[in-house]
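This document starts with one chain, in the form predicted on its own, laid out as structure tokens.
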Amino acid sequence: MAGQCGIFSFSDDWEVARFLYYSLLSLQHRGAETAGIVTSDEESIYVYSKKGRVDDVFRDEEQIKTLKGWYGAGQVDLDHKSKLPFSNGEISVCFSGRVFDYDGEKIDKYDDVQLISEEITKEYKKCDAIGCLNNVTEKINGIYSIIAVTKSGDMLIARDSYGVQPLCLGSLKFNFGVVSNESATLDVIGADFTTDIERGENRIINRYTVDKYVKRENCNSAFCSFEYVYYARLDSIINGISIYECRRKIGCELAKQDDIDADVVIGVPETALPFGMGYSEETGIPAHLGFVRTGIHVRSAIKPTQTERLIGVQLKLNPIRTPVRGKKVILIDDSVVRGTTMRNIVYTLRLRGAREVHVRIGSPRIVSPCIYSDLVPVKDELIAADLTDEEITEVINADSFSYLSLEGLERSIGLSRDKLCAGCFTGEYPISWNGE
């Protein structure tokens, strides 16, 4: 699932493009394959998007200056085929998720954002902004978050009834309204958190009002479990839950499942550092910083090719010799998808002198792809789908290996399974084709 943000200034004295640029930088971890910004001044819609990281796509200062206007939106994506924001000159849409069918008609992947854009444009010509958004979202069978910018001065915001992807609202004093997937974006640009966009909620922001319409909720929430394990920033609050505290509790849960004689606990940066702290807190085994990052911040698990994933690991993780030399190491990471990068990490620890390496994973076994995004690959690429813990131990050349239990994850998040989407761990999804 992508990273999205929107900013609406209540005065046309502001230019929001640079604020959107910094907002996208705060969401870079949600996708480094494409980046785009759309703005408007009620005369035209200005769009620029390209493959690459945010700071590369918008390296040229003149490019930022061409994005005129006091309201706009932006998106980063982990899909290199993404063409977002999608614009038709009247409305530009930042879309994340998956529409399976619209008004009963099956929709192919990559056609959904164009379809939603066209439908919003069609409905917008027939009724007011909130009526337009309500009419469109009532016909969607799928998982989505939408931030759309119109040339007429409205920003349209929608979150699906299950709330799989997070979305929150904030303000920068009385100057801006801000929407983003993560509260950390608000912090970065100096805005204050106001509220989460509720599941099933549609909102309209313009110079005169912030209107809200909440559809009748006929289903349980299905907040994405992987947001809490891996996807979201440590400094974010997602659906009212602190990501840092959740990950610290994951470490405590891992320790309660364990009985390993070890000398040091090491969490893999950045996501698993709180796992290691929680594990150490529960067991009394000291936690140390075991790796130094080199190069740019690369989330290797979501790179599109195996070569890029391996290079990403080498770029970001260079083991520190002193904490591991001659030691029995408990190595904690957020997840194991294919196993190749973890094998590489274990190998480098042994090269630096680790006597034993016991791998603990802060998520349950990933046995099924994410059908709502490209975050988790197809089942054939998932090491946990076919191998036992003992077999994975041999594959990655560790001394032992185990996952967090699904019950342990629920306790760490503080939500029961019927409130979460755990499809990648169970193969059961809240919604798919034809609403099944």
Contents of the next structure:
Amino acid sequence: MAGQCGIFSFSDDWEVARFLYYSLLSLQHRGAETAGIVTSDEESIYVYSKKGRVDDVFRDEEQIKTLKGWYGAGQVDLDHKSKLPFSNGEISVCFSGRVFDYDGEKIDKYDDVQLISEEITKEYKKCDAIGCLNNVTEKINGIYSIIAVTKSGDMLIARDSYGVQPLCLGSLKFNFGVVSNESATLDVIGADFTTDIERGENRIINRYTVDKYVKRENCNSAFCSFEYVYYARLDSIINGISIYECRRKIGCELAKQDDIDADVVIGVPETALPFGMGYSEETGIPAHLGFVRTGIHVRSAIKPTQTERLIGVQLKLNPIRTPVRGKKVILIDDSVVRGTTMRNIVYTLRLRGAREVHVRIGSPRIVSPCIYSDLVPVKDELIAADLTDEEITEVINADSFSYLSLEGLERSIGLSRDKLCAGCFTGEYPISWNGE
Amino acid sequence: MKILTIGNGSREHSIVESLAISNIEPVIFNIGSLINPGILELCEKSGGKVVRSDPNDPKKVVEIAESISPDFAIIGPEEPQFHGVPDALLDAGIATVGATANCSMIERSKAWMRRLMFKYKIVGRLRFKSFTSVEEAIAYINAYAESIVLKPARQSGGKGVRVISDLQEYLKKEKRAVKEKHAKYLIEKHMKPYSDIDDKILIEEKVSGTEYTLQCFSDGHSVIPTPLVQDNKPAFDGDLGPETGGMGCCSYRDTLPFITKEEVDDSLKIIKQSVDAIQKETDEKYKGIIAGQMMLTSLWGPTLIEFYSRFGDPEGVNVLPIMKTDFVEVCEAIISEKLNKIKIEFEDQATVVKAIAPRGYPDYRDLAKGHPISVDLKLLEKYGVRPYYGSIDVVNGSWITGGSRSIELFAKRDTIEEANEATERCIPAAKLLDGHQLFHRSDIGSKERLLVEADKANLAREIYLYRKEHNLIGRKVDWIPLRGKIEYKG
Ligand SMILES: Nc1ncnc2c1ncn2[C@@H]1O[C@H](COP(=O)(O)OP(=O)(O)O)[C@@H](O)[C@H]1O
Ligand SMILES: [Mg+2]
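Given the form predicted on its own, state the structure of the form predicted together with the partner chain.
The complete assembly is shown below, putting the previous chain first.
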């Protein structure tokens, strides 16, 4: 998965590159491996993308100035192999997702970006923009989120029928339209939220029109549940649901599963802080801040190697002494992928004199990889897929350990399992290869 | 009885229709720059006719009027008012419904209007600066302007307004560049054709909130409201796209679902005070229609964005068809200054009006122009939806699009959502015969959109009510280094 955004200005006096830059910064947490921006002024397409974080890739002010024009798109990605936006001088495509079959043919991973880009280019020559998107998306068996810009002045937007990845639309009145995975992007650049891009929607924005065409397969939504527990920003509204409220409720749900006579609730920054607040709200046990972080925030589940992760964690989190010394602590984090992070955190809490450490995880047990992205590691690297809760308690050296139940997650999000993709928690995926 | 109508858009089509259904059965005439097919049909049926001429030319209009010798005239659009057509008609002894050139300054010059509101301390006024030179405007933008609205000082057909909220320090440079470019564009290009006012552009404080229009009849003594209407200015669905003259409106009985009775009353008070002020300034009676385009803001509650010295288009098309009182009677009451003697009533219904325009509107009108258009009346009849023709010209019997909105579809139902659905079903009734495309906004009147508007209204209401309670309404205090605390005085 990735972070994607697009801006289309209705008058050519705007330079959108800096708006796209800040939009991408607002999506940085969705992928720190590559970043890229494409713009156009109907004369040329200007693209720049590189490995690295947004502010590194666009460190040079001059780089942004070369991205001329009043419309464009951008992408940050988890996957360092993907080169996005994919561009050929006429059309530039930001693609995120996984195409299993195209027009009945099986597609290999990493071939899909190029394939979809080529198909869009081909169809765009043959028909109008909306026809092009309709023809291409009809042949896709898979999940996708697409934002493309063409030299001739169209912006193409598409979201699959399951709506796995979120996509919403905003407006800076009379000035421009904005599309992004997260509504927080709109706040960051000063636009107003207008609507979600629907599941199965193809949409075109150009000077003359905003065209929308919805053709949905007969299926339920399969909104990514990882967005809610972990991936999306706290200040975003995703598919009409407030991420902050959802995470606070997750804390409440965790508390309802417990009956522990603890002294303090501590959430591991940043993602688990609202879990801690919800837990405290439900039980009356005071919530405290327990850690101060050193260095920039890099999402640890997304970091590539084991050693890097270990160093990352130790560098990152330093416990504050007074809230833990001599206390029975409820420690809440967002996920346990390989157990290493958690073992370190528990260890440092004990060093600072915590009497008991009860570890709670604000997501259900992760048992399976994400077949649509690199968001979750493959199965052999998942501790939960291998060990029981009791065994994990031993490994991380906690007094007790438990996950949020799937039902608790459903209640927190406010959607039942059949409307979510909970593949990483259940191993059941809404869509995969034809016939599988 | 003979009545002369001026103007050829959808609004005038509905004015002519309201006259045509009068018990008095008047003979109706029309002067327009295009031959509007709807107006043509109604006028001819009544025994009158349509004359193609320049409705903004007082001489020509009077000449035609004298040959007809109507009992009275009604002016639909604002430009004939600005050009003194009502004055010329009155001079020729023809009673006229429509603000005179002086009274219509309330719409023509947004600078005049704002100064008037300050002079008479009318609530709901926005702070502004007016400029005539690019250099001064840019100097101001660089020194002070943050979140602002740049607009032409003169009414110019619903174009040229830029709303630029500027709260993000990191995007200031880009926003400033556009502010400067737009100020330059407005002064050097946009305002070039207009020499009838001195100010060139306004820079206004930017407010936010839900918008609505309150249209009223005025006879120089009484100001009588019609149902509240909400227009939608951005061209495309989801409030995207450039500014237009209005893509569609809804109304619900005498108010809107998200505006309170008190807010309607407060808005009416603002309009009444403004009419009094206009009459004091001009020493003329305001006889015609006046409308306040309002916004419910946290700063004031009901806040004045601009005035119309006529019915809005499309807003007029929401209210005229549901007026129960005979429109001829209303016009006569305006002329004889007896509005207080009649009761003006409306049906208890929700209405939705949707504009349909050829692709190219609003910014590329040459593209939108010159396409043959047809309308499937059977489909409209099936859903009880009525067409009001706009920018369509009857040329040798064929209907050809002008550059603006071609048709407005009107539906009335018990709820806005139902009326919306009815108009949506009838959108396919309009077709361009040469394959060029039409567009409209499907979201106007939808449940989702109404919720968004209600949310905006609630947000503003919570704050302005608090401010009112604490005597803070309309106040804005700032601190500027080396200058200290300043209060922007209203
Ligand atoms: N001071 C303001 N603050 C916020 N928005 C404004 C302001 N003035 C105008 N607008 C927005 O711009 C639109 C058009 O402005 P308006 O003054 O009505 O000019 P026009 O003559 O083009 O209709 C309004 O409907 C409103 O949405
Ligand atoms: Mg207006």
